[in-house]
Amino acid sequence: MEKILKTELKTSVLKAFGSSGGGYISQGQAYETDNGRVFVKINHKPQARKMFEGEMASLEAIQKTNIVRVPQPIKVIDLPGGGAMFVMEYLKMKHLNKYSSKLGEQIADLHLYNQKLGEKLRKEGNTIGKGASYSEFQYVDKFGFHKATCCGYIAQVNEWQSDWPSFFIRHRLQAQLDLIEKDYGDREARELWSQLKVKIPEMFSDVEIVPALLHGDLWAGNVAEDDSGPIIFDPASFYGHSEFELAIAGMFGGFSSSFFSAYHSKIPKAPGFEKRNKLYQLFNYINHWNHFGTGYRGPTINVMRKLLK
């Protein structure tokens, strides 16, 4: 593996430092190279290249906004025995603390970026693009992304849709529940979903949704800081409803009240926010059920019931 890295990175020096790490999906290792320090994620699953290409495209999209810092993506490299590596800039990160409110402001600015771009283009009388591809200066008026991304190890379909409820129902909730059906055949989940599915569009009837570039998996394990400010990483980006981002951030702790206060000072809660937040939490509970098993069945069923009241 290190021989491949040396060749692909065109470096004579490749010296590991620090302890190896990573999450439940991929392993990671930092290296010294001729061109500075890099961090390498390694995954031996067949879908590793797809996962890493989606992450790389997400980092590039966020980086182009020049709003919130992310590691500079460098290269996705195939492993000869299957799987892939993803090389990115090494950042010396520590737990988010001092810059929590700053991150709240930056995430709000990230969510407003596309909207402000659209307003600027309309003011200047420029043509508005259809979101078929990402460019630095193109307004996106649909929901989706130009690349498939993965939430954990589960691939997400990001085909462009004209309206948010259709995208969210089809490509997020239905897609995850199809996996539950396949693996568990849970009758109660199936019946509750059939009742809930038809009620979801009305939850968005009084809110205007402009596609926002999202991190897509903004939980406490994917944010950090260094001496210069906040950092976000491990994204699964797409253009969606800005409120989607806040559900997982609020579910498992790790974000201080100052993060949410700073965020909502720029993007106030719209009418119906609390019910939609439960809907977005539902997605995360189903996703966790798929990843970690039936321990998350109870929370999934409970949220479905609450949403049907």
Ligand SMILES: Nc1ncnc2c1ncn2[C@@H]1O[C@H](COP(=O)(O)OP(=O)(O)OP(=O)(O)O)[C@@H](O)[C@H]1O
Given for the second form:
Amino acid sequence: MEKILKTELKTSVLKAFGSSGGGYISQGQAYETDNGRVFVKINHKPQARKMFEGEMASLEAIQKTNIVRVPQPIKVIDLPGGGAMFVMEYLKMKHLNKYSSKLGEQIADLHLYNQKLGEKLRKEGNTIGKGASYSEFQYVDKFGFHKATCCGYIAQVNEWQSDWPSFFIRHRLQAQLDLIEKDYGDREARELWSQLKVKIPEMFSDVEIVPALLHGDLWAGNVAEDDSGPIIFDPASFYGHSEFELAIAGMFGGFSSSFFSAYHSKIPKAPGFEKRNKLYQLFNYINHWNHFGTGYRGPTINVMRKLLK
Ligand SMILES: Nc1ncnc2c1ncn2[C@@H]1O[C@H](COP(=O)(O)OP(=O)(O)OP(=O)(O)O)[C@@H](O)[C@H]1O
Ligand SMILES: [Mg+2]
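Write the structure block of the form predicted in complex with the ligand for the protein whose form predicted alone appears above.
Expanding to the full complex; the earlier chain stays at the top.
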């Protein structure tokens, strides 16, 4: 493996440092190389390349906005026996603490980035007609992403769709519930879902949703800071509803209230926020049920019932 890394990274020095860490999904190891420090994630599953390509595309998309710091992605490399490695810039990370509200601001700016591009394009369109600058800006007017991404180890379809509730119902909730059906055949979940599904569109009747570039898995284990500011990593990005991002951040702790207040001073809560927040929590509970088993069945059923009230 180290031989492949040396060849692929064109480095004569490859010296492991720090402790090799296992995330829940992949193994991680940091190395010194001729070109600086890198962090390598290794995964032996057959779908590892797809998973890492989704992560790499996500990091590139976030990086392009120049708003919030992410590790510079470098390369996805196949492993000879199956699986893959993902090489990125090593960043020395500490727990998010000092820069919590700064991160709140940056995530809001990330979410507003595409909308602002759209506004800029419209303004230019009104004053100077179809200028050459049109092609420079890549305003996205649909929900989805150009690559599949993984949430945990579950592959997610990101096919572009013009309507957010349809995208979210089909490619997020339904996709996760299909796996529950396959593994557990849970009747109660199936019945609650059939009632809930038809009620979702009305939760969106009062909001206008502009596609926002999301990190996509913004829980406390995927945020950090260094001396210069916040860092986010391990994204599963897509263009979606900004509120989706806040659900997981609020569910499992790790984000102080200063994160949320800084965020909402830039993006205030829209009417119906709390109910939709529950809906987005539902996605995370089902996803946890799929990843960690029946301990998450109760919370899933619970939140479905609450949403039906
Ligand atoms: N670029 C990096 N530089 C230094 N350390 C990193 C870097 N990326 C990740 N790490 C370390 O490795 C840990 C796991 O990373 P990451 O979340 O990307 O792995 P994962 O296996 O996909 O995730 P999870 O454990 O969330 O399922 C992080 O908590 C962090 O300590
Ligand atoms: Mg992670």
